[in-house]
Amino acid sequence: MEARRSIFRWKSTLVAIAIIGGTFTLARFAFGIGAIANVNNAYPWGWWVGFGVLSFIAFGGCGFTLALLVEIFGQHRYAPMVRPAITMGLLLYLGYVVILMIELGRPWMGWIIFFSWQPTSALFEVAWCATLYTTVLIIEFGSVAANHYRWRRSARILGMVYLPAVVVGVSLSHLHQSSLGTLLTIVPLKVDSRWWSEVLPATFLTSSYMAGLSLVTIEHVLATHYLRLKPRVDLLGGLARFQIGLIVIFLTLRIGSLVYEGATDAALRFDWLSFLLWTEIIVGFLVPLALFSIPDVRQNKWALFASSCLLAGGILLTRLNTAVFGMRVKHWESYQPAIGEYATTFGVLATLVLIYGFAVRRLPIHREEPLDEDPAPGIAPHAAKAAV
């Protein structure tokens, strides 16, 4: 019963806050984007571009670090976590695409990206290359809906072209989250000095890496506690051990960068860019960096969770930092994000989480065994048991 009260809160939360982005979403389309943001000529990519768009493909890159995992390099005992991986990944890539169409308006106008070819453009490689990169998401998805429904020449045909799917989507996910990087590279007097760097395009795909690989923990350990599943904590440690080197890859990439690009005296100021900086840092990486590289916090799923909130967080932290907090402008220019600007975004971040559960309730994306015989009221039977 009170977990039953748990998941209604939960629910009526988000349907709350989905039903207030929504509010601001049609009044942005009706009185204009000034009606709700408050981007202008010198800071036109805000709190939209940074957390909306930047931070939800990053974490989008679950899908395709665990499909690299899996089935480029023959992981195959993470198969189980290759399913949740693909919806999250979908969903993500399509919340960037409606929030981008927030911010630019005109959705109806998106074909003429596929017409207006400009292939030295980093801004138009990530568009072709997300575009491409979400109907192969769709494709590796739509798979899992036509063998639970039965669709058998859908099946079929689907099954013929997975593997080609996977082997496409990582090679175009490579591409559009190191253009990403690419995008801050080309303007240094806007990005501060403190993020900037000639290898941007490297610590955005590593960060990719690793954001995905943190949702996937989290995401694991809250759906098997919700689901009352057995979850997989083995699995979940060999994640963690990934992200060790992973965390320290990038903060080599991150650190280096600061030392060769002359930006340490930048670093070391007392003022709160810096402390912003140095909280990216300790917090987001170092401290999970420790945590993931003691065994008994490999072997303790809330433990694995709090470490991965951390490097999540620290992500998080390091993109905002990089196209919102960073950005340098004339110094009569200001820019602090809208209540619509947050409104919006997390108003799609809620209806993301409740489609997420209803597919998790509807189809076999989570293959675990059930805890007891008993599941959780409201759970599909498919979901409590393990399914193929």
Contents of the next structure:
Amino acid sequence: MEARRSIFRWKSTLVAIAIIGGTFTLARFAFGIGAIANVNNAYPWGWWVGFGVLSFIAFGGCGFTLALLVEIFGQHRYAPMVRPAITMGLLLYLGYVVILMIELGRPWMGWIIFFSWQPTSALFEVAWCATLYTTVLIIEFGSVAANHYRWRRSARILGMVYLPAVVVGVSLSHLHQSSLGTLLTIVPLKVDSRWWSEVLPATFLTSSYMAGLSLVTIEHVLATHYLRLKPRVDLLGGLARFQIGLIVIFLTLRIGSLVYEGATDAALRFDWLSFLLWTEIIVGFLVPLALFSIPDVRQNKWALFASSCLLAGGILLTRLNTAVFGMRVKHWESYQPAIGEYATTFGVLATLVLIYGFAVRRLPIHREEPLDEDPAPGIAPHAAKAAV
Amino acid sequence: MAKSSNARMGTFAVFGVAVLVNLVLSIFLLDQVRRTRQEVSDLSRELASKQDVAMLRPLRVNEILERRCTRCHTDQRFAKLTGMGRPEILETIQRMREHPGSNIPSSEVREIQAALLVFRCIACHGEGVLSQIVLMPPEDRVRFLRDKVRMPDSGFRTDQVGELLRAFETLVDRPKN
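Let me have the form predicted in complex with the partner chain next, following on from the form predicted alone.
So here's everything in the complex, that chain up top.
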């Protein structure tokens, strides 16, 4: 009873956030971008790009990471995690498109990228890859839906293209996940030395694997908790082992490039950006690394949940640091995200969570066995609120 | 889950994070030491020359004149000022201030006058020479200016050395923007 009530309030909060976001979106289209956003000519990329684009795509990486792990590296025991991952990936990519359209402001002109070729532009490459990859995600997700609703014809066709689509999808993801880093590599003078590096494409790619695996872990713990299913802690522990390797690779690149680019004195400076840097490195990466390395943690779903939340926070912070906080253009221009920018992005996020909650109850996304005994009511931990 | 297991996890985590943070800090500090050694060994044997020091704080004569005077006409007009002394220059500036839209604040008149006076020097030497003059010991400076002013075509009258000395003082006092 108690648990039910808390879920209900959850839902109305999300609906409220979505409605506020929708209102701001309407205002943006009615009165123009200046009415709700603080982005300006010196800072054309603000919260929308740092959070809405870079981070949504990073976490949307869950789809391709799991597809890579299961279908290409043949780790079939993780197969139960693929459907949630693809569903979340699809939703996040759609969310990213919506935010991009709110930002750019003329969605009806979107077709232009298919005709106006700018093959030397990193942004063009990202736009194409993300569009194609969203199509791939629709195919992958479509085959789940088609099987469930017994649309025979579509199910057969989708079944045939499923594997090729996976291969194409994984390749496209590697391309655009790393190109997001390229976008920032080409503005060395705008990104603070503590985040700019020549290996940004590689760190962006690695962090998208980690973001994907963290999101899958967070989702698995929450979904099995609320749907009263048996959590597959063995699989989560396996993912955690991969996370250890990925964090080590990421930190080697990250620390290595700080040294290589001569940014260590900036990193040891006592200021706001260094505070962000050390929060990112210690809380976001070193603590999860230490936690994941402890065998007891890898066998405890809430410990895995908490570590994954920290890691997800670290990835979010490193992206925001690179693209929002660490961006400095001209000292006399300034930028603080406006309420409208927060409202629209969180509105989209809330809508995604609502849709996902709906989908996960209607479609065979989770097929774990139900819990045998009824757990004691009202033990939903508050940590759940931190989940995406 | 047993309490002892929780405590063990906590200890492991704290210990692990401490070790890792230490590792990162050590890498950074080693890099700092390496860089500092590199920079020290790269230091040139010769200390900065007087010229290097002079370049550090240019008197920015051109900057003053460009900001206030070359908006309406080029600096060719300044040729008229050749041979003029302080009073005539001040008079010209005063006339310029009366042109509509000239926007020359009275607080800058002294400075503009000084800049116009030494403008002639940099026509031949470039701005660097002004700082060099400033760095000279006073008696050297007077001797140097006296020699220059006596040169044919210097554009100065021989009694203008005092005016020039005062012009340098005004420019050196000039607050940084």
